[in-house]
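What follows is a single chain, given as structure tokens, in the form predicted alone.
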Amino acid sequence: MSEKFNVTAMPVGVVGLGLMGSSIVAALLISGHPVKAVAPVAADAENARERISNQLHKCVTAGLIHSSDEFEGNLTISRDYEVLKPCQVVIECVIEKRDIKSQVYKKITSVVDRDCIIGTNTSAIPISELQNHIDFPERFLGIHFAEPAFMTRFLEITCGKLTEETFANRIFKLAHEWGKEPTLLKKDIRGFITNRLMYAMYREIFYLIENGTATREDLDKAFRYDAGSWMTLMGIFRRMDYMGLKDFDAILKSIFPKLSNAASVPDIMQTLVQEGARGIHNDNGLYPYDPGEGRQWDEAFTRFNKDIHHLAANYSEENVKEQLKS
């Protein structure tokens, strides 16, 4: 018999209320959880409620909820870790620095019960390394959302070397209550699943720019209008099945040796970082932006996420199989 959760009676904690942390709070709120949020940084504490309120309004616009009022009432924001005491799950979303995370874990474990599951939203630090900084590592794992957390169906759960599978399975089942289609990575590999795949793509695309093969505009078009037209429905392996498989043996033998194996950061990226470029956040990135154009892309992304959320739900694996039965 599958485990059932009464999310309305299950407080979940979130520590760190920057862009990603507040987005996760919104995702948990619309799933029905009371959320106890800790803002370790004073600036985040000042702006967090307004930011989360704006995210909930986006959920209303997207048709995910009818009104934000009841959900905002389930949110507690504090700088005091004591607010986490009743939580059965706590998700850490602070800056990607081990020493800071270590301090946060000590503060979390000093107030929660020993049966509380602690997750980290890290996308860069191995789970097995972070487990060394926590008193009950068997209950520690990666719970990695994609931005915006309240709109995307993605969730990546990663076990460290000391994670007991029981707790990973518990989060995996709970994630379905959050409207996610979660992945469960039982082996802690660098980059986890999604980042590992994306960084392989980043390396190849920079390689093609730097050797003059194609412009960034054409590379982006190729990705948007080929892979972008089928990925949400199929994923990679089902796409290969759809294509028929018979030519892949010859194709892979031919193409794999030609791909980049570069181990250094591309010169283009090093220069941009040194210049303080932050993409659409300061209108300075891989593309040129007119003043305020970055905000337009942010707004377009919000509208796109609304559309893709509903499209992905209509064509989920479960729905496709149901359509075959009917």
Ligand SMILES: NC(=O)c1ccc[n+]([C@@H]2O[C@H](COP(=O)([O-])OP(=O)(O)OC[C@H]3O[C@@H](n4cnc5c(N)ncnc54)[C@H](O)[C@@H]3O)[C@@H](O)[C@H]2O)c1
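Just so we're clear, the structure is a prediction, and the values are computed from it rather than from any experiment. C-alpha atoms forming the largest set that superposes within 1.5 Å between two forms make up the rigid core. Positions refer to the first chain, counted from 1. Compared with the form predicted in complex with this ligand:
With a cut-off of 2 Å and the rigid core superposed, residue 273 has a Cα displacement that reaches or exceeds the cut-off between the two forms.
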Second form
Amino acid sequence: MSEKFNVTAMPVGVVGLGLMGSSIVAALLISGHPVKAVAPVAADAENARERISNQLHKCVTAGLIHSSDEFEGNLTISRDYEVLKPCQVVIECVIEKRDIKSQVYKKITSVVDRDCIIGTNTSAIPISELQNHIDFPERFLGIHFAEPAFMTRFLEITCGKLTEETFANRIFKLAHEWGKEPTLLKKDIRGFITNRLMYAMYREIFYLIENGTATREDLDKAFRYDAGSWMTLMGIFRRMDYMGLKDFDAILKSIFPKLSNAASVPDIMQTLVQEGARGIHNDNGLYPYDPGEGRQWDEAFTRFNKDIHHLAANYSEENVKEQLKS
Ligand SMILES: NC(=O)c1ccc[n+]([C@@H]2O[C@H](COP(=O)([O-])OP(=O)(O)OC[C@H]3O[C@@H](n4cnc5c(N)ncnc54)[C@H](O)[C@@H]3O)[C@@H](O)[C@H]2O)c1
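Alternate state requested, the form predicted in complex with this ligand (shown: the form predicted alone):
All chains and molecules follow, beginning with the one already shown.
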């Protein structure tokens, strides 16, 4: 990992300042980058600065930075894509719609250099599909953050069919400057890694609740107190090794045929999305919320995230290897 980055002299652009966009702006600011943030729609421009300040305050609460003042000075917010001109990397973070994303790519590529790396934070649209809508597609790839982007070490880099590896390797190296433990997918696949794993689990829990096997509370409890007790240290393969493997062939053979392979969206989710539910963000979700209770969960998650961030640091890949040597 020879290449050193002078991030303070490396402007990075973010287009789309919603939930993830504002969180990614905060992550890039506290990593030292000057950030050029574009609000593609008027609604965004109105509350973008307040939204990003809130994210930076969460960074202060979590002990990642002492104060947000010095970082706010490094931030440019505009509706004008021209501000992206000096950027070496631009991250698109607009709604999960192909046509909207491709309109945004046209505006980005009309102002940035041809070797500016353009990344998308899409959750599930294959990179190779989006790549058909961008000039010089070799410099386009998936740069997938998890919420809150400034807190988690997660970052998924996905190459599309036309992506040149030099650009992917550059983002992989730069991601370490962002405090990430990045994964690099050399092959494009819908949902990439994390969402394929998570959605397989979402399918199974909806199956179990719809056929009355377990309650919502018990499904969450089982996941919290089993997977939640090892995930940050082990991951799934390491966990199987830890469990000893001897019965796995028999168990996999008997359970795999019984798992859900439903292809349709569960009724409960269709209903919630149709009625505009946004979970803790509007106190309407898979759980009932008293007015304002969603915000309490958001605050509890910020406190929890502070602890898990430091716990993950103690058990980072490097630290575990060091501990194993000693
Ligand atoms: N929410 C998550 O936890 C999460 C996690 C990882 C990736 N993502 C992905 O990040 C992207 C943004 O998701 P989000 O949760 O921040 O959504 P959001 O709804 O909070 O923000 C979407 C943004 O899209 C922009 N937008 C809306 N209409 C537009 C239009 N007509 N033209 C141009 N821009 C428009 C606005 O800037 C808006 O702020 C999506 O691709 C999503 O799949 C979301």
